[in-house]
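The data below hold one chain only, encoded as structure tokens and taken in the form predicted alone.
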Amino acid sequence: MLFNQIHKEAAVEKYIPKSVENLNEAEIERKRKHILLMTQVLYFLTNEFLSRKFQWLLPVIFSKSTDPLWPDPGASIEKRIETDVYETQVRTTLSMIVHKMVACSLFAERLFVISPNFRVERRERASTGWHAYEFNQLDFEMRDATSRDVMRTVEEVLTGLAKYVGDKCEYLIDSEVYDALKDVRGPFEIRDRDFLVSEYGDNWEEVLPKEIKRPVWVVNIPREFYDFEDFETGRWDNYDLYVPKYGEILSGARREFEYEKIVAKMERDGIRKENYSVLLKLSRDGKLKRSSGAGIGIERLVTWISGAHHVCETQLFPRVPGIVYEL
């Protein structure tokens, strides 16, 4: 029993998806199921979300600002993409976290976004089976809330995905996938990454996965300086949700809001100020409101539900790292 795990992990590893034109006739049915469950999941998560008054916004694929991804020790990315719009040096998106928590202060009190996101992730990363170069979240963003808040809707919308998936779905997914959905229920356990560390070492992101059986929450990780960080514990008030045999589907956190702090952050960290002139100058002015958010991964998501054996796999054109396909 134990090789035969050991031997169906590694044989997910391996697995690199294939471009459209190699699939075989089975490869395509397998594929065609993954668009179905697809078009379900973003159904049920966005009717969820507009039902629970949040305003859904359209995403920004170029900006000057964009997520810096640093001092992120979990961002892999190879490389920036760059180009000039009107002789303006932009960037593709790396993530909306600076726009929604714009957005959130001035527009919308709570707002979500199908932002597409492109990373240019670490050839290696390829065998993961959990990375691609270009991937979609749902981003969120809700005003004067807390991290409990963000959690236990979190936990709210996926409890109900997993049924719905299971009522609406069961002939798109594995059978073993199925009966493990049946035990998704909140609240989600929390774990702290200093206790992770010390119980798994530095590789802890790799071997919680695999000793888990409903999803957990991981929280108070070192990162970018938007996620808020109490100066005189050393925490951060963040968190990540992380499903069994697969890894981290979701991240999020308590936003900074305060000029100063801000501040401070972005110059121990060797942050550009001038790429964040706007956020800035509103948290100066006071404008720039409390909230909280985070973003799910949709392929991730997808990935997880169906039992498949790489991310790329849920996507109808393959962005596996390290590889371009014509299509």
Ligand code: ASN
Given for the second form:
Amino acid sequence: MLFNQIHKEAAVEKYIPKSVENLNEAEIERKRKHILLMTQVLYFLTNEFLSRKFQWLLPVIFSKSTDPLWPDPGASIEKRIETDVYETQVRTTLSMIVHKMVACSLFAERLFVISPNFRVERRERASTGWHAYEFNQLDFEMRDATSRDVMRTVEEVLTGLAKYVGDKCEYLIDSEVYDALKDVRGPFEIRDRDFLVSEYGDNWEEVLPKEIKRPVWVVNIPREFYDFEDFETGRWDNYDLYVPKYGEILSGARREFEYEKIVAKMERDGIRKENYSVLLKLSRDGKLKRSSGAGIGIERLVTWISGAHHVCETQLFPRVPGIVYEL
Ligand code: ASN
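Okay, that one was the form predicted alone. Can I see the form predicted together with this ligand too?
In what comes next, the whole complex appears, and the chain from above leads the way.
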């Protein structure tokens, strides 16, 4: 069966990716194509960041300190995983944000890490097709960079990626998506979240992907303490990238680095300061550097490029919210 035919048949019902042992032959073939495409995407992205002089770090899985993911209008975490290692309470990585801010301040001016993020999403999110309870993020950080620098880097990398997969991987991509990829060229349009709320209401995140034909930046999103907030204007210097049909594939920001501001935000948001003592000490000592960065959801990126029905389809071993397979 052709790739497109399988694709259209799958669209008839709400598509929940199956476990590997239950795939039929056509589905195994489709899975192979996703693996080939994933390999090409990782090959391109890692080469691209290395050629831009980023250092490549390895991820951590358990730490005392990780992303609070709070407050975040988009978060829907059912449970936070905490366990003991050597009688010490640790958490699974929700994102590498804290580690990358520290690493960028002390060791590497530009860095990236491909890290598993473990987020136990509410089980209703199985049917969004856009959530997985475990996924990988290519997280990067740039010292002394502005948000504009990061946005430009992302635009260049994604424009290059769209061209690369268009040239190399046509047989792996749905034909409609293939045509749309030819149109992916930075700079991308920028929209303010306040405007989107007034235009589309509180569920703007669902409406926006249906309205756009190319990737669009959304800026000024109130969320975690580490994103830069101008206390005078109330504006946030952060950005998410939305792609047509699906939704957000990347989020990032210019970072807070001043001790008083970070403490004030943690107190306001009810964040436990004792979980962030390394970050706080660095900022108090003036050693936390100015930086900006972002994280790209790898499976989401491949979903968008392949035209998959569900983000977990791009995972060999699907992590569908609410469904735990053996592998
Ligand atoms: N990767 C994001 C960032 O760089 C953080 C996150 O995933 N919550 O801002």
